[in-house]
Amino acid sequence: MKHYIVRPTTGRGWGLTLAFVVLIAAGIWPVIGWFNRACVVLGLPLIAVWAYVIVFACCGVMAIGNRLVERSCDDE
């Protein structure tokens, strides 16, 4: 029998899963409704602001990833 979700085996593999995770969990409703307000923070409003946030951190986590891939990938 297949199994069609992959576990991480490492620990930076879990540390990875988890960061991803955080910041799906910022781009959904109870955080974006914090954020969704009448606010405007250097010239766009806050929820914009919070969109380019995640946006980033997503690039900054994969960006991590593929380093930490690259390496192990090294020590084999």
Given for the second form:
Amino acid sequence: MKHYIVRPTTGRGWGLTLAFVVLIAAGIWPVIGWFNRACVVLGLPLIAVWAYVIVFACCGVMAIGNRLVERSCDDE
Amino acid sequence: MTSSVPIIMTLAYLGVAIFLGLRARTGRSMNSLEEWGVAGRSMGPVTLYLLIAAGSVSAYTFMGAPGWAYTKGVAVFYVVIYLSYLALVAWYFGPKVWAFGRRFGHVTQGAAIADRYESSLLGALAAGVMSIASLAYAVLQTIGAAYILHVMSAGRLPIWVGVLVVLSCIALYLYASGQRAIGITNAFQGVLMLAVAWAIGLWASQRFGGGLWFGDVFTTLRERDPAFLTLPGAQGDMSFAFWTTSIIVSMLSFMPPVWTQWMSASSARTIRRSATWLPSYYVVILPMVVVGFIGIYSLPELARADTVALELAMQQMPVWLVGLLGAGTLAASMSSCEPFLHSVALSYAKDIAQPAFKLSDAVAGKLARRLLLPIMALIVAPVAIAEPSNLVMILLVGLGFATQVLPAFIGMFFWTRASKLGVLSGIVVGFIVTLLFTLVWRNPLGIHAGFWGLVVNLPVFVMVSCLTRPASTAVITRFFAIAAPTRSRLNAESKDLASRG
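Switch from the form predicted on its own to the form predicted together with its partner chain and print that structure.
Zooming out: every chain and molecule, the one shown earlier first.
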């Protein structure tokens, strides 16, 4: 059998993969370092605000993903 | 505090949990693995949302998180981020795991590993070692639950009584209703925790910050101790490296109860829909973290940081709010303890006893239920009562090991060439490195020990896989028709064309 590594096969699949990678990068170094300041925004420390931006961005990306997946059920 | 109101409210919560858990089985036989193990794969999106959310929010939210805020500061928010990433993991992998279970009859993680690598030994090994982390986690939650009963009863209920009370309650409904009990009690516990956390947080902010707006708490903190608002935290021990690698390692730990939760869904779409909104639940952590920050000035001489919320409650809050905190914290402990106990019993019966003694599915199903009781009575209860000082260390090593099973999942979802020996070699070297970097040289360069384990594990896994025999074509085709449907279809079409031409 010819062996392979699974990867996205359509533009939508690649777009979604990229969005997941960007979300994960947003929560770790070096990106988190950009928000590492002792200031209070919207009543919360900047890192806390950024953490909750990531939380709701995750919801948003998955909601978009649902629409894409439901359109083409077999995208990897 | 001498009032009986807090303990009455906490025990009332226990009564409701038992009632709901026992009722969950209505009209179903719980002797089958499909029913007791994965609730007949019937859970809808709302139940699944609360099941996964409450399962991932442990006593840590009500004790550990305020404690971290109290000692380290904003470093505590790494938890919110990694829990959101776990939702991404559930969204991507959950539907595939569900499809494996549905089509191949898996009810445990070990069964999926054994099937993919055609090795019941590998499945049993993965299940056995994963159970170390799971049991350590369950013991920690039991200790937390017993401590809450001790505090709420003003010391009248000793820890050992608390352990027996909590485990007996869980045993009662888990034995009777299995995964259905976990689903319904977690739904109740999830709603309760959210309500309690916000009630406590808003009350504390009003009382100590001068209003419901958390901003006043943090503005004061910025002026007096700005180190609490940045990394590496007030104690200087949460570096960017540790923050980053902790998030990655936590995200890549596919713990067995989560696998079972995914398999309990009514459809792949249900998992996607509940995972989509799952991160929103983690607003539950914010108000409790604020309580921890408030404790920095209102309880400056605290001996144990993780008691900050409880101490603040006992000293300042009205009794009904103390009772709510007791019920909420107990709910958090139990909602995390139940799935781990259930999955260990399920794994021991399905992944270890069934292949070892050639048991039928019916016998393995009965055995899983019955194993629950000796696991609680002979392992969890004695260890929880003994409260070993190195339990957190056992848990850390266990979780580090859990991450080392990653190659098994890479071979299941991404790489057809992954072999049984490749996975085994990766696990063994990864575990040794994690063990050494946890016990001997702790987190070198400020990097999580489990991450160091992966750094060695993954290359070994790839090399050994390339040098050894992969699983049979039939198994690969079967698995990757689900993991990579488009690719599998294209392969089938090209083979078809070649045979015609």
